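Take a look at this single chain in structure tokens; it is the form predicted on its own.
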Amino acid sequence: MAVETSVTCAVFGLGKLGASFAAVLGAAGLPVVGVDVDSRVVDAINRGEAPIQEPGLQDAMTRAGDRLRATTNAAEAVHSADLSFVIVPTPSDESGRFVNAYVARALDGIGQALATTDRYHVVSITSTVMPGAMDTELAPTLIGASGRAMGANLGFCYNPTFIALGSVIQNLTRPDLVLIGESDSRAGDLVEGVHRRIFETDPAVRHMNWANAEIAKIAINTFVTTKISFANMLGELCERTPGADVAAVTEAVGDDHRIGHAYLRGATAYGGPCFPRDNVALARAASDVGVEATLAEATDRVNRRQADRLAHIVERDCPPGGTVAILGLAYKPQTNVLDESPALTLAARLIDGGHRVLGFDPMVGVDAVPELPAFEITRRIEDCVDAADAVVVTTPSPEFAALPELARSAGRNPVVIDCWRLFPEATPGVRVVHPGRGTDPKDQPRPAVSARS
């Protein structure tokens, strides 16, 4: 298809996809307007400055320059732009579903602008949603706002991303896969000319219905944390059989191309925004139509015990009431988010055991956790090496390279349980353990399996 190069976007949400997306946008030369409730944030991008803390998003605002703008005024954002994307949050209830009530809000307020011009306009929901969201709630409500149907002036879409904190710039502009959910075809290609022009690779483009693409979201996620889980599975099974090795199995594993190394590696759990409430709310679409996603809820539940899994690794290498220390407290490398993050799992557990819990992490303030206020989170890495008796580094950071001379510096002489492999288990002046290799079965105590929380 032609690449569209005449058309204005709005992006209502500018957190860390939304800012980053509007950058993007901005720095390929399209005019951009983003869309936020907080004055600071819209501040911030007027002023040029990131509103928030991703890697590589300075430079794109930078090179966006004055294409970029912001504001709180919905209506002007409309008025002014042929294409909206709404990329707000979509938080998870009690039983696992996505709750719609920012979306909505949103819709309506872009469905009230609409229906005071009748100029073409189509809008792109990149929020995650669940199966039926679209075509039962979204679509009606801004239907209801706008006063107008689908087709002759209006274009609504299912746009949803795949991206990872700290990566988010390279995955919008180098990904495997865009998929577009249409209401008709003008609508979906306007939103793929769109993404053409952010593109550094040629990825698959996807058009489908709603629904289609709604389950095609959170069945990709779903399979990823599917394939880490049977990993970790693996890495189980390995620790209590004598001479195994989790890193040679999967290894031999991946190398059959029905499976693939992506994510097939016995590390920690999954953690983050989304890997796994989109498992759990897979499952919970499939309940609601009366379908068990058994494989969904034993994803869970592995994902779940990997704490305690690696607690009994750690108790078993640290004397009782030890200090433990814990490098890398975020989800993954290169971002500052916390939420379902194995680290501060991890922590909880050691601190309920009755350790002391040092934690670093380069992006992580000192302030972060005040949830658990045992945990001593530290500014240096070196004040939690000095301290511990047992080193867990818990993401393949490059600035835990340094840690075995720091330990021989400080005249420590620490276990390091490093689920990443960071270290050879023959370095000098620690002592390395990998999870995931065999040791005698009588010295690995079975860890519960947790019951879903």
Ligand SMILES: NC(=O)c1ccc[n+]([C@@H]2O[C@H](COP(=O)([O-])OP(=O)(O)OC[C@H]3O[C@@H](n4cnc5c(N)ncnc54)[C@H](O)[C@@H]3O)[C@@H](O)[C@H]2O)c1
The other form holds:
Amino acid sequence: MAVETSVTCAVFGLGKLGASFAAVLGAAGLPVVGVDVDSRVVDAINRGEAPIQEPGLQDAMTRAGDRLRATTNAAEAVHSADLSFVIVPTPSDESGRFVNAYVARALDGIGQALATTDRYHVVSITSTVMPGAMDTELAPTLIGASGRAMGANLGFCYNPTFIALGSVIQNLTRPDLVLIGESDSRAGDLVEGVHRRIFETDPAVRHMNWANAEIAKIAINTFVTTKISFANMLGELCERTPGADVAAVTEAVGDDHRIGHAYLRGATAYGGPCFPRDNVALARAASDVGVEATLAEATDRVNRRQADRLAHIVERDCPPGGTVAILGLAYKPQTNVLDESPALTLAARLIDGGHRVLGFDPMVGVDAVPELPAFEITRRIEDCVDAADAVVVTTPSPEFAALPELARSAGRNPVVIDCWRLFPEATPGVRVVHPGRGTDPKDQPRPAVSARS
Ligand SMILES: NC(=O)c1ccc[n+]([C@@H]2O[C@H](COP(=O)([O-])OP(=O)(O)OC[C@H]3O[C@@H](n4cnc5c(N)ncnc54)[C@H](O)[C@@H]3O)[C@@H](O)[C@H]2O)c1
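Previous: the form predicted on its own; requested now: the form predicted together with the named molecule:
All chains and molecules follow, beginning with the one already shown.
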């Protein structure tokens, strides 16, 4: 359905996801008022400056122009809007459940503003929440603060998005799926209409109840993490099987259309702000209702052992005291986000093991990891490579293509543990090791063969 041009959106939470979402809505021609409790973020948006690093965000903000503004005043935003999106943090607690405190606070502010008018308004939660949270916690909070009944002049939706940092704008405008858990179809249709304004493709749009959308959101990410851990488990198997290579195996496995190639690659552990948390949350949601989430738990276990696996490969070629350079510190290319980054877990493990560890990432500043003071982050890739006995490439950033040439000019002949297969094994000037590759059978000691066998 097409959204009327008069719809104004409020976006609560202008962080890694919310700033891009607000900018994309504005760029698509919708009036948007962003709300954040952090006045620095609000001021940046009002100056027309991207508050965070994300490819395409500045351009989207420029295209949004005067249609996008920001405020710290929740009531003012709600009074000028028809639809409020809530995209505030939902950190995980120790048990792996998402904590709703920030969402509840935002809903309280929105509800209090709604209590002073009776104009129809839809509130849509984009933040990731636990199954059951909309019904048992968030809807009562909104109803309590607004004094409204669900359905008459109030709609309430759960509308999570599927984005990866570094490609947020593209993921928002070219999604595979838009998931809308709705209190009623009028509310869900309004949310769909807003999304339709930003699509550049024709994705599936699924309307359902809150519980189904809550489970579907974390199920999708958990399925993807399962594929990653499955590929990494195959990598472990191939590493110990003479002649085997995980790249050849996963390429063949992914050719089966029931499986597919996406995320089926033996490389590093998954990290970032969503995959690890969503996987653990699904397991927690299942155990909360007495279901054994064996698959999700195994996926997490395989993921957690990847740092040790990689460290063992490093230790084989670079004994304690040696210098290891890690290229790729964020959890993926094109972002500076370090949450659950495989590189940081590896760095901590190697420092504990007595190595000097240097690191470089084109997106990450030298002071980004204060919690690991022995980890020396350098400004230039050369500063890392020039000193390294071993180099571990943990993300497939195009900037690392210069590594063999830099190593050659430094005259160090380091071992390069190339998790993403950026370099062929026979690259001059470096000794490339591909994790997930077993030794060549001709390098194996042959078992004694009896005359009869
Ligand atoms: N970042 C991702 O890759 C991603 C992907 C999918 C889903 N999500 C979900 O989206 C939500 C937001 O994630 P994020 O990474 O953008 O978080 P973030 O920490 O980058 O940004 C959140 C913003 O919300 C603001 N905020 C906090 N309380 C507020 C309030 N009461 N009113 C207004 N603003 C408030 C903060 O100041 C901050 O600017 C989380 O639930 C997360 O799980 C994130």
